[in-house]
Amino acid sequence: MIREKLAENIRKALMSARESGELAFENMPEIALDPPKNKAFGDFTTNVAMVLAAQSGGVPREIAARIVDKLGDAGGLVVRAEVAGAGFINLYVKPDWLHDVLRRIGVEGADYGHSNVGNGEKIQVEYVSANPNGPITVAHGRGAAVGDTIANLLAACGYDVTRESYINDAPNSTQMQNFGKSVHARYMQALGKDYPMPEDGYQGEYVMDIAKDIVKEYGEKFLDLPVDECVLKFTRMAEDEMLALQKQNLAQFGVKFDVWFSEATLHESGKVEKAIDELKKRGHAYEKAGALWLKSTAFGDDKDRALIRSNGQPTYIAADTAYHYDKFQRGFDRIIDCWGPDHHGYIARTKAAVAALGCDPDKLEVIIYQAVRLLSGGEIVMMSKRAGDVVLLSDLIDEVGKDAARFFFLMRSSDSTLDFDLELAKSESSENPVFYVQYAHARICSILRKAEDVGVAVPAAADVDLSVLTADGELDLIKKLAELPDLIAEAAAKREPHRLTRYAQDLAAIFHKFYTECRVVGDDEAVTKARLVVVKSTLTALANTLTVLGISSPDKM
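Single chain coordinates (the form predicted together with the RNA):
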């Protein structure tokens, strides 16, 4: 588009200046063209003169002046080019580049903002990955929103994305055993027995619900079973129920996985053993104190990690190593794991394990999102699964709605802890950013309904004289629309979904301003038609942004 054309012309100017001896440089610098922060600095600005000065010497402003001189009107694209500040070149582009933006949006529609930079590269995003011993909680919620949106972003950029969640269902894990014991204790209690909960048992209400379900279906049938056998049976039953519940919770949140990968199957299929054998074969495993260890220190980890305990049971790390080995064997070009903050210490060992297996650890990328604090009336709502006062994702959705929940989880950089203000999220006012954004969408729909009422159809951009668009409110809005493709590409590349929520808010604000300044459906037919194109284009860009975020675009509110 326009920027490639401008960059090409700048390159030509540079070459020409070098040939005439006015500039000296060895390597053609990258031509960065950015919309300036301050619109008094033109439509696009480039720092190429300063880059050249740093590379080959010279005074930036003088270099800039020579480039401007050679650039001329850049083949008719540029109205004015000027040197500013420390050596920036500010370009004022002929206004019809904005018309191209509108025409492009009209043609691309729901694909506007998407690209093919991924070029079909196979990429896997793993997120949520909860223990199947309880419902999805608010703590999982951020991971679900972040992982899902990163997957959406990558898909929008032409990657071949696989969404996957790992089920931590290893039958001999202490967590799952504890869970089974808790269900068992509640079962006994539900039948009126005085039976103690295990130490570190799961106190959540849902455990009692599971027990009651078992009583309802089977009555006292399991009362005489040996405890161990009964616990195992209950673990399996409860796990199935929880997994189904988790899927339901996530579906309610707009999250669906292509693959649910069970840890238990890794043990059953012998893949854990195989991975361990491979590590032994490669000489990266050794025995000590009756246990088998991975020599992860040889690959940058702080200490070696146990693979098989002295009691013969494989550790979580062993299974996780087998899991990542399996991912690599499935042929992904890139693997992204999305983990909570308590897992940051596992990056080094997971990469070490992968490297020890002969896979490229650089293909494995781990995104750590920081914790969520729920605030209600300024007070922190406590979350602890075992204590039972956990906040469930389904409760949060019931409270504030799916859209607000997703938007709030995605508002901040993943690196920052997130304070989730419940009152704000459910307030139906302009203070609530998700309402502000959705309101803009609904308002546009309302304008389009109005146009329909008075019998004006929204024309195609190509059929309209767009040169009547000259007001600041109109031009600012179109410039914002023009940013979307770069924004999505950048948010995808940096794995930063929060750029989208910010863009949505900015776009909504600029639209509201436009709305105040520019009446759309009015007496002047030419202006009405052109503005309808602008409004419809805004609708498209806003809806596309919200779609990537997994948030609905309401026609009415």
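Superpose the two forms; the largest set of C-alphas matching within 1.5 Å is the rigid core. Numbering follows the first chain given and starts at 1. The structure presented is a predicted model; accordingly, all values stated were derived computationally and were not measured. First, how it differs from the form predicted on its own.
For the motion between the two forms, V78 lies in the other rigid part from T162. C-alpha superpositions between the two forms give a turn of 12 degrees for the smaller rigid part relative to the larger.
Let's see the other form, the form predicted on its own, since the form predicted together with the RNA is already up.
One chain, no partners, no other molecules: that is all that follows.
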């Protein structure tokens, strides 16, 4: 696209200035090109002269002047280039580049905005990874939206993406044992027995629902079983039911995984022992006070971590170490984990374990997403108590819909706390960002239907005289369309899906302005055809953006 072509010509200008002795620098700087806030300052602006001045000294405006002199017309792309402010370079590009944008969208269609920068590199994205002892919550929902959209972004950029969720179902874990005990207690109570809940039991109504289901199917069959045997059986039954419910909740949210990886299989297959043996072989594990420890401080952790407790049971870190070792052995070029805010302290120890096993810790990337607060009228609300003290994702979807839930989860950077305004998400007004964006898509569909009703078909961009597109509303809209390929590539590289929600809102706003200022189907046939191309191109770009976000593109509202 135009940014790539301009950046390449600026690099050539810099090389020419260095070879002639007019500029001195060691490393070629990154060339950022952005639309200026004021349209009067050109189509693109770059601060490369100021970057060079910081790197090698010199006056930014003088460096900018030398670059402009060497740049010329940038291979026929630029009408003029000017030095502005403290050393910015403003570029005024020949208007026919915008016509190329429309032609490209017409050719690429649903692939517009996609690229092959990933070149098939294998990336695993792990997200959600909820314990199978409860339904999917709103907190999991944000992680699901972030992880799923990052996976979509990477796939759109040509990476070979595997979506995976880790099931924390180790049979001896305290959480799963407490879950089984809770179901057992509710089973006894459902049969009219005076039976206490365990001190650390799960209080959500869903536990009682599971117990009632067991009673309905088996009646009093398990009353005479030893408690330990009954708890083990109920743990497995409840886990299966919860896992099925989690998959259902996530599918309702538009999230499906390629792999559901069970922690229990790590223990059953001996992979935990194999990973520990590898650590021992490499000299990175030692015994102390009857326990086995990982020398994680040798790899940047703040303290060494226990792998095997003094009672012989493996720790959570042991299983997590084996899991990540398994990931690397599966041949992924890069591994991305999306974790909740309470897992920040696990990053250093996990990377240390990976390094101790001889894997490259830089190939393991951890994204921490922050908490969600549900608000109504400015007050924090709890919509349901079915899960105890948390809100279920299914309840949120019932309240605001899947599309609004995903869009709102993705509106802010994942590393910032999100305030989710329930009333705003439900409103059918321009104040609701997802409604505003989807309404733009529906409005475009309506325009195209009305054109078809009067016998005007949308022509191919290659068959239209696009030089008639001279109004500001038209040009601003096409310039926004041109940003999508670079935006998707940058959002994927930086793991920042919130950039797409911002783009979708901006594109919708610019389209609504265009629609107000520019009559699409009018008396001038040439203008009508050209504007229909713009409208159809906007439909394509908006739909492609929403698809990556995992949000539907309605044709009527």
